[in-house]
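Shown here is one chain on its own, the form predicted alone, set out as structure tokens.
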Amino acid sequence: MENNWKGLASKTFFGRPTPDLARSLLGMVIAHDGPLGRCAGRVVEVEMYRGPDDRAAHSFGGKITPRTRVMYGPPGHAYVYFVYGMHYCLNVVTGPPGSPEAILIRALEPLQGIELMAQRRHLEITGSVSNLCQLTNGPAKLAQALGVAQQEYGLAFFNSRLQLYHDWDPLASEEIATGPRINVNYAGEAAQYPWRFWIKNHLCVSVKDRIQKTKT
């Protein structure tokens, strides 16, 4: 489908270190071409998970399971998981094969297919920015809005119906804020790692009451 974005991310784009990729994803566009049409949104918030040594990561300890298997493969593929018995969450696999790291997409700014997103989310659209943000300002919300579920597990973001597009120029360091990840209190010291990244002051960020610890 036609769009005004700069171009589909290449396979090699995903080969950079996880911290670099996490920052680079901000401002990019995720699109999903489902049977009912295309839905897309701009990435405004992410969290990174650093593999077997990260107590907050699903791959902590290095055990390969059916759930985490895709994380051990090449980067640039979708890690989709089911949580709380009702929600899906979307991640970008990072790191070289055998290094199970990933970046959780935490929030999007809706751009395309908004009516379909609203139907999936059972929300009425009023036209205000804050109302639109309710479609995708959380990892479970955005997966539901995009129509992403288990069938998207393992898809490549560079050559499938699930795509990542370049759009904006890279964000300046002062436009990116960092802080601790959300809902990982079980992870001990790892819960305090400043591995959540978001576009500063963006209305679609999922959690706005956390103090910004650093700029990066």
Second form
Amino acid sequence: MENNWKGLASKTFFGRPTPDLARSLLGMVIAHDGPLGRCAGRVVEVEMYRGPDDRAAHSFGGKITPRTRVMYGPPGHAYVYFVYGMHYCLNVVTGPPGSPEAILIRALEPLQGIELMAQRRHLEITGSVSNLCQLTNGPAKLAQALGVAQQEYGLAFFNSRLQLYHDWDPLASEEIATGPRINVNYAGEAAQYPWRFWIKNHLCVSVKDRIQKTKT
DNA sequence: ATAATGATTGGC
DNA sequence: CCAATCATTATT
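Could I see the form predicted together with the DNA next, after the form predicted alone?
The next block holds the full complex; its first chain is the one shown before.
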């Protein structure tokens, strides 16, 4: 399989604290070698979910269930879950074993396997930037585009058909925006935590930064 | 065994 | 705005 990017992330890369890792993931590339070919995209938006104390996290309260089990294992593995009866979402497990934390990948910039992604998403390619972003500008959209589902549960990003690559140098903090997580309003106080991170002004972010309207 | 609910999306 | 659609989870 070809490798256009700077380097595969190492197992030890995933050992850093979750807030650091969440920011580090921005600008990196996720690739998946599925039966129909290879697809890849640049990470432009993530959210972190932090173990037993985070009301918004599936691991809140320290519950270990078949679904959340992988979050209690070592970092760098894929936590894939099914929601709303029809969608899959992809997370990177973080934190040491016993610390159930994860980072939800919320948006990618499509880079490789565009035709295959469009096929899986049932979209036409028109060539416009906004059309391209529609392939992967949402957590369930990117899972569908990459061909990631329950089969990918538990795969290691450093050692499997699902991979995370370094590409850009780490982003400067001025290039990263933060804000509250999306759709966690049931989580009380935790709903306010600024645990969503995205690349400022990037067109593929799922929920746009508020642009100040200039009056004419 | 049964019921509630959701880390979403797309269509009206 | 709201329906689609079902695995997971908690509860009986």
